[in-house]
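Only one chain is given next, in structure tokens, and it is the form predicted alone.
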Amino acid sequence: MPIEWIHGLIGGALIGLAGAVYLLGAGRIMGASGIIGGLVDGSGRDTARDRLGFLAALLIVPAILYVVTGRTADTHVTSNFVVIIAAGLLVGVGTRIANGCTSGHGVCGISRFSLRGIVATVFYILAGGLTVVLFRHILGVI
């Protein structure tokens, strides 16, 4: 098996573990897009501390593994920013018409067995393949 395969599975094995810990510790759903919005809109004000402590992870963690490994991830990014921007712009539009995201659909909400859950991640894998097909194979930008 591919190392690059098993990074992976240990890395969604990982997100997994860290929807369960949330869940059963906070009582809420791991939602990374709902719990920046919460904090942006203001409609988290009370669970503030939790969602700041989240994203502080979200950062923190990186960074360790940085200073331990003494690599980062190579993710094959693009380096035209533009894009990068239009895509961080994209996803987060994306995530506020579908009440959720990768994490809260696709990993909280599929392990749930919600309905909600599982039709959203199939629609926005859906539209994940479409847009690199069209970006990337018939465009050319990415």
The other form holds:
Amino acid sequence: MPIEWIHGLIGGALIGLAGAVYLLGAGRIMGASGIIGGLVDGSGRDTARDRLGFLAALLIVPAILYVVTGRTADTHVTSNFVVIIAAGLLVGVGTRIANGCTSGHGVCGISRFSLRGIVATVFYILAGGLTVVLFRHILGVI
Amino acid sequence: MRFMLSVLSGGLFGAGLFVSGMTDTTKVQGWLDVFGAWDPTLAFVMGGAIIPMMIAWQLTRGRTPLVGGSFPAPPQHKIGHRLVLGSVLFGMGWGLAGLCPGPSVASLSYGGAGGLVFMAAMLVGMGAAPTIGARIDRIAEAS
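Structure of the form predicted together with the partner chain, please, following the form predicted alone?
Now the complete complex, all chains and molecules, led by this one.
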């Protein structure tokens, strides 16, 4: 089994543990787009401190691991800024309209057999797959 | 208490995204690229995450959250135009850049200018979403 897959399983378990702590501890569903979006549109004003604490740790822990492990953590983000801006806008609008992303609908939704979570995941994976095929293999942009 | 639990959860989430390699956009696009060099890593991450979460959902039965209050209501089964259209738009952006909201925060310190620009655009999109969502609702009602 390739080491990347084992890292994937271990990292995945940590993500699941994070969601379990958020659910069993704070009684909420751990969804990154909801936690960020609630701060942006003001719907999460009452819990702003918790949200900022979550996001600060989400930013700082990988930064520390990056320095401590010395592991190359290149994100390989495209240098085409038109693509990056279009992608960011689509992710921002789409996740908030669908009320969830990979963590909320994917990890937390599928694990409770939520039909909404499963349907959302099917649609964003299909749309993502078609987008990669179109823009990589047909248009050659990404 | 709720604050500390949020910090703990965010930290674990960040560690998981870093360890799993999910802040590397080539791994995410590799998973989506079924006609290229397909990379199944994302499936292992999802599987690894869903198992502890399934146990967590089981543990919510007959209990209350540590900080008090109540657990989220049982899942709704209403599939509306917002869920489908929003997920399609999200998927398109996810495919284009290989980033979704969690990893975009987790990789902000080492993601360079591209990561910062993505974050800025995502925040603008999230700010515009209520207005766009309301317009979509009107179109859906009219049709």
